[in-house]
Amino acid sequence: MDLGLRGKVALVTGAGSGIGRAIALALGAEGARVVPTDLKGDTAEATAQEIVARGGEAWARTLDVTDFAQAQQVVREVVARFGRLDVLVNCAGAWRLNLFVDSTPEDWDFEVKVCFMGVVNCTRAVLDQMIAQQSGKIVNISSDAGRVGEVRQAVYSGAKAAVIGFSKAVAKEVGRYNIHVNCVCPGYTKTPATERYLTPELEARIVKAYPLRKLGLPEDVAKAVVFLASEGASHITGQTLSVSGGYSMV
């Protein structure tokens, strides 16, 4: 099936590893011209090289999503190179795993800046161009933690819930310009970051809470993102889709 992504320009944050990398590769496989970005420029470049090796087109950039001026600059560079920007996937994220009563203001500031303000910064950075071209797709990666809350991730859960509310508000504001804004909420997904903590015993306990009795893979999330970025989702905006094996059914 042709999803209508061939030739589209897609910027993906947090594309150096895990879910972001899988999203960038999936968009590249559909023929999109992908701009993988990451705080670590070398990992973004590695993702770009993999897209090119698979026959796609990619151009890596270094991006700290907590820096609004840097986000604006990257968007200007993308538009100067390609003439447009069709898709933004806000995937950059991070967390501090601890009980709230053991966390610090520095922990809170870190999680809110990356997980929520990073989405705000990058969304604002692309909107002028998308409004000018009267089209765009924004897919924000939230989390099931933002829908139901998670122990040891209190502020992270709050920041991800904020992403959902923000996405709905922006979707209402920019729909008149044919810009779609949606959220994807992964559950526990096996990435390099999460597998640092995942033992076979812990995984066996976690999957009991998942009706499909398995944890997700980055590619599972990428498939949903590609759909929401595609022409197949032309009448979908302001929605939140959990990709979590049934962990959350709200």
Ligand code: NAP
Given for the second form:
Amino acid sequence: MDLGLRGKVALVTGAGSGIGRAIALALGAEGARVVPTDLKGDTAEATAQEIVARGGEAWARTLDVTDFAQAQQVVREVVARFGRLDVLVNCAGAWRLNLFVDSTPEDWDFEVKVCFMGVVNCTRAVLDQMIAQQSGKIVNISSDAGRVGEVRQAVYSGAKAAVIGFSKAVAKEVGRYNIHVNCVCPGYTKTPATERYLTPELEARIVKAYPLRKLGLPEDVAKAVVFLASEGASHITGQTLSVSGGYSMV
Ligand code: NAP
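Structure of the form predicted together with the named molecule, given the form predicted alone:
Following is the full complex, with the preceding chain placed first.
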């Protein structure tokens, strides 16, 4: 099935690692011109090189999603180079595992800034161009934590729930310009971030809560994102799709 992504310009945040990297590679494999971005330019560049090595087109940029001015600047550069911007995937994220009662205002600020304000900043940064084009696809990576809440991730869960509410509101505002805004909610997914603390014992315990009895891979999430970024999702907006082996069914 041709997903209609060939030649589309797709900016992915947090594309230097884990889920964002898999999304960038999957978009590149569909023929999109990918702009992998990350806090660290070298990891974004490594993703870009991998896309090119697989026969795709990519141009890496450094982007700290908490910095609105930098997001605007990167979007200006992308539009100057490619003349358009068709897809934004907001994937950058970070979290600290601790009980809410043990967490600090600095922890709360960090998670809200990266996980929620990062999505707000980058979404606002692309909208003028997408409105001018009268088209665009925005896919926001939330989390099942934002749908059902996770212990030791209280403020992160709140920030991810905020991403869902924000996405629905923006979808209502910009639908008239043929701009689609949807959310994908991964469940526990094996990435460099989670593998830092995932022991075999912890994995066995978590898997019991997943009807499909396995943890997700970054590529599982990427498939759903590619679909929502594609022409296949031409009449879908404001929706939230869990990719979590059935962990949450809401
Ligand atoms: P990851 O491997 O750590 O990848 C996240 C990337 O985002 C990293 O390269 C990270 O850079 C980057 N990043 C952090 N802060 C940033 C900022 N301010 N600006 C730009 N980039 C920034 O994590 P992941 O597991 O793939 O997670 C990707 C997304 O999926 C996140 O939004 C996460 O909340 C969500 N998610 C993940 C899971 C899971 O189980 N893995 C489950 C649900 C949702 P550094 O490494 O330098 O910090």
